[in-house]
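Shown next as structure tokens: one chain only, the form predicted on its own.
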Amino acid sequence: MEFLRQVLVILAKDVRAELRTKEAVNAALAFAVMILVLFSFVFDPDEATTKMFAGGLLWIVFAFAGTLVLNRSFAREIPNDCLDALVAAPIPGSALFLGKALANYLLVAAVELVALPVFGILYYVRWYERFWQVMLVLALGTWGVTVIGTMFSALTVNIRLREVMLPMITYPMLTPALMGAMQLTVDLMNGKSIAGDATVWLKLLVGFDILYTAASIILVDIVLVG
């Protein structure tokens, strides 16, 4: 119960930190609706070609989109040395870090729930009609997301380029999942439901997110101090 009161208190701050000025979230939530607008003007949406790849630039938005509010996690502990105040802390590292991933899971879903309509009214794509499965590919997907990016934020909070690092070795990391979800949700938008060989995918994605939630918990310590 002590652990878990912990996460919950990293988890409140960062949400009431981001909150107070929206810059992150403001800031990716343009980015993504500027590119989907965008793209909407070069493709025709009412061509079954563009429901065929129409999921996977989502999926890019959605990534790049997110990059814009996991670099803020660690980077806004610096002032003051706040960040040493945190590591100082008597707290586990995996709680300081599942605090931090929630609340940037938290941060970017809210991004995706507000894309998400845009994309389907810009590209006339009906995801409500799967809506539920469209929310477990969004879930895992985001998720997997969020602990690669923390984890990489913490990793790059002390690099003065970090801006143009996290992206540079979060996206390599990220590719599995991606395909995952990229796949499970052109297949979604295109009236098909997860069964059959898309499970593969599906598995894939919680494997993923199992696999790199356990590493960077276990890791998490040797980022922050060593």
Second form
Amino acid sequence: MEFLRQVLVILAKDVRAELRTKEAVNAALAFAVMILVLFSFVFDPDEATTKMFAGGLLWIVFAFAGTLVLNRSFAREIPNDCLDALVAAPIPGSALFLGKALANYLLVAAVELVALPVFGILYYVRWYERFWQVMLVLALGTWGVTVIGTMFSALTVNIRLREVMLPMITYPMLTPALMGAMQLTVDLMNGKSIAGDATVWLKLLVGFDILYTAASIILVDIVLVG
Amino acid sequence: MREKLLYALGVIAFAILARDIFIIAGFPPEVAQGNAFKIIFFHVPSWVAAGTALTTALLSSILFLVTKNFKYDATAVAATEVGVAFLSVGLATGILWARPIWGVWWVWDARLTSALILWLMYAGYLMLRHAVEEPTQRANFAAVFSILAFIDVPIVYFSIRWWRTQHPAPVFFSSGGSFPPDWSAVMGWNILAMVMLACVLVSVRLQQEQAQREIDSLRRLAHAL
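Starting from the form predicted on its own above, please write out the structure of the form predicted in complex with its partner chain.
Full complex below, order starting with the chain above.
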């Protein structure tokens, strides 16, 4: 119970700080729209090709834009030595990590939920036809992105070339989750619901999320405290 | 003494590889692939060497987190560097072989894609190490990353296999043929030589790493005085 309260305090603090400045969320949104525009030059966005590429494109946008939010997560604590204060606070490292991960999750999900209709308008994709299944894939895929991103955000916060290192080490490790989410999203955007063979991707996403959440909670103390 | 032994081992490994090049050159061309198949005698051994090195790296990383002994951290970085070098050899020989046989340099087949992602992850490990200045922090971060990366290896491999089994692969070379015994013997020798070479390289790199650490501590001592 106490642990949950500590997680919620960190979560509330991070969301409040972000909502007051809106620096990461605004940047991520603008960046997401920018990628959507750039991709319109990559292929002719007619209906057939869009259906083929939509899922992949969407997750590339989410992963890239998400990194902007995740980069700020721990970097925000650098001025005034806030990170040292947080680590010294009487809460376990795992509570700090989970609080931050959940805050990032909400922020990244918010960016995605705004970007999704924009994507639907620009590329004329009927993403809302299987609304709840899309939301499920979004929820699972985003957690994969945030849990690894938050872990690596903590890992890279104090090092040189932070902004470069985070995507460099995050994306290769994210490949299975992104691949699963892309496969499912392509199916859903083509009007197919998740059934039969496709459930293996859903299981992959769930497994990936659970495995990396557990590993991060176990290992985060080493990263934060040493 | 230890160094002499090390160099002797390296010389033997090179001698075996050099001898095998002559033997392999004497093999007749294969029915379907001509002479291009011969690269397999260096392709497979470099993957075995890479696998050995990276497994060593993982075990050393775990041992470091448990014992906090910097000897294991040095082993982990030495083994990962050598592992990445052999991964690169494996990828390069594969690409060279693919061009005449498949007609393209690269296909997005399960094995190739997993191998490339593996290479990217461990290259990330090396870059991460370069970016962290403080030795204890560097060792901790690298060990954590190594473990997280290792968890990913089977997930990457199986997910990409599902991906490719769901969508039938493009024209893809598959040989039902078997290896004649004298070829297998040469392959065995080459694997042994490559693994030996990897061990020598890891040990040399390990010595460098330990020397570096000694220099660093002396420098800190000088600053303190």
